[in-house]
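Encoded as structure tokens, the following chain is the form predicted alone, with no partner shown.
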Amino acid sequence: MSIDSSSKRRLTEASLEVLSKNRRAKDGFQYTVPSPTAYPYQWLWDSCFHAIVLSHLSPADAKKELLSLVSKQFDNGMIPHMIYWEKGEVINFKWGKEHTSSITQPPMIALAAWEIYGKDKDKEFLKKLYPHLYHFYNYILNERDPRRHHLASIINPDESGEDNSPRFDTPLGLPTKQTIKESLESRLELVEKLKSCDFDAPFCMKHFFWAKDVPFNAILCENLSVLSKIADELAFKEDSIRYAEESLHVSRAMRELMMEDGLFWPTYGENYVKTKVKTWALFAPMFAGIPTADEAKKLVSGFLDNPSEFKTPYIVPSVSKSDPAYDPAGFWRGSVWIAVNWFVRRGLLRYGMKEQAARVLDSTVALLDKSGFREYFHPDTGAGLGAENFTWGTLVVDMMNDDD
């Protein structure tokens, strides 16, 4: 299947229209959130996508996407994963904070503004965001790998974005088939330990909560490399030259820490103790350029091109199906999810494997097709789940546009 001109029309149009239904204005900013009934605030890595769609169809309003994350930036650097723009909005967690979580999450920003600046060339605003990418970054470098291991620690499953990913349930001491209210629950009971650290993440959550998780460390790799590229065009040269470092730290230490018989596994604990769960994780560092060539193409054959292991009728499914977490209609346990397949398919080019690149985005255009905007989808029938009118399926857009 290719994607013909009569379909990509139609589905930047659909796009645009979930992009603007799901837009808010408040305090003199603007952003989307990613359901208005089920996830009705924003949320960072949400938003990011947000912004990387939006380069190609709006970039001034990509730019305030950004621009209104980084207005509840804490003054440690970190970025909060959700921010409440209304007041009295209900929630589950309370973060003992009154407009913002207090955790973060996958640190996409630096190459959402990169993606947006390769539109229009608009140096003010990367000026203007600058300071904000070099003090969250810090952040993460600094108060999420104290010992200078140079992997990056999170302290809630909730901060790779995959709330309820098998990848956790060890470090939560849950079992592998379990019910939401479970999962949902422990999370819970961690919140209120990390209230009672007061957030404090190298100090005190690391006796909690203390993993290293692929995707997270991948996005960071490739993100330093792009604030590296943001800097040099900043004229920051000390810190171009750093981020690079840094980004290159990260690769080694995953390659050191995480790596073992060619697949990168997630760790917890100080002594790095993995934890073999065959979630899509496993493609994550080809985000980044992390394996090898010989190393990828391995992984692909083994795993994405495996009827037994990822190659389902829809793919990318969450979770591999010989794996004992595996629920096809589970949350983040074997469903597929739009941002999975960009990711993926991100790495697939990468690497020059365009066959199964295209594979990716035939899958997700078909998806669509079939269910339209949902949060996630069955891999076995396509049909969609959770949340309805969800913005991660815009994100077609870009994968549409990506290999020209």
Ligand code: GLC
Second form
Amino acid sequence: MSIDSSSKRRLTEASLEVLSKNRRAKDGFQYTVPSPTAYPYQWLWDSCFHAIVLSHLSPADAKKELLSLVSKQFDNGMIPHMIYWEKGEVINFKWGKEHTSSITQPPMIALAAWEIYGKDKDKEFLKKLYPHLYHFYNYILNERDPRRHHLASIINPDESGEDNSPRFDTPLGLPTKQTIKESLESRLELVEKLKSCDFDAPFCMKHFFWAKDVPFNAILCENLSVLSKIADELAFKEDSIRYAEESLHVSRAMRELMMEDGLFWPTYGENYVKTKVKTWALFAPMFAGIPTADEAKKLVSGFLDNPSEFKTPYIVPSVSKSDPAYDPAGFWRGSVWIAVNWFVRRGLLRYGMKEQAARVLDSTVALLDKSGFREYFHPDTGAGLGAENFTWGTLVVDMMNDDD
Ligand code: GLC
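I would like to compare: after the form predicted alone, may I see the structure of the form predicted together with this ligand?
Complete assembly follows, chain above in first position.
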């Protein structure tokens, strides 16, 4: 533990306050908005983060966070990345449908459910959630991988959760130096395409944007393995075996189709063209235990601990300093995001790299102490950027308790 008990108490209380202030209730459901002003809706992976944090503080509220998410699951199993609980908001139409968006986000929900279950062993909750998980992961496995190559595609950069990451510049046809407006316009154009495709991902959207992202698939791999444990706990033996196999398949496919010289790169198109942009996604496979111990060591010494790459005064920058796209104050183009720190820290702990994991936590604490619960941070100065009262900083609660 690299953090003293008074800091732990202080940050836990501050986190609880942000989550409580951002909590909303509607139509018998409860959810948490990422930021009251900038992001006043419900988001898929954000709610999974909230549930993971709340599993430590209030499992009952954590469960409500996931139950509100699945209440808007589509008939085909997809869970939308945004839910607009309040009617009549202008944004309703921007993402293709009324009341929800028409795309998804990284499939973190099985893990969030498992973290809650780990705290209170409430099997009834798992039972209630399981059919939703079953249909959601089957949707990802079938609709996003129609050729059964064991890698899931995303149909819009926003499905990665890293809206304008340079990993998507080439598949979007955008230059390295671009404005937020240009990026947003081309991402919204994809939504128009999705509408004209009548929301058909595998046979229509693949002609416009069909990227296999590294974190999305690493998250899928880890969540399928967790889903296998959930199925086992509920005595669904066949499902449990199948999801464990699916997880293994994703891990093997990532090694086969994304890896080159020990590094994993996102691909686009039907022929798996690699996009060699250096972002934190280099470390994401560690979250799912995909690299060998030796490969992981090289990733950390060559990149995470390298001052010309990712070792900035405040870590972990979302893009390497050495990449042409690096912009330390840019939205997902170099700035530090606490969810990234959370993924990287879990990966490091998985490989027993306690010292590096402690550095990620120390930096997270330093950022929160210096700048509060901001959306993202400058890797050189630690200055807070973007939205205020942003919930991702509360992941520090999980980080402070994950190696107990
Ligand atoms: C931004 C982030 C995305 C997040 C959303 C709500 O769009 O890029 O990952 O889900 O804000 O916080």
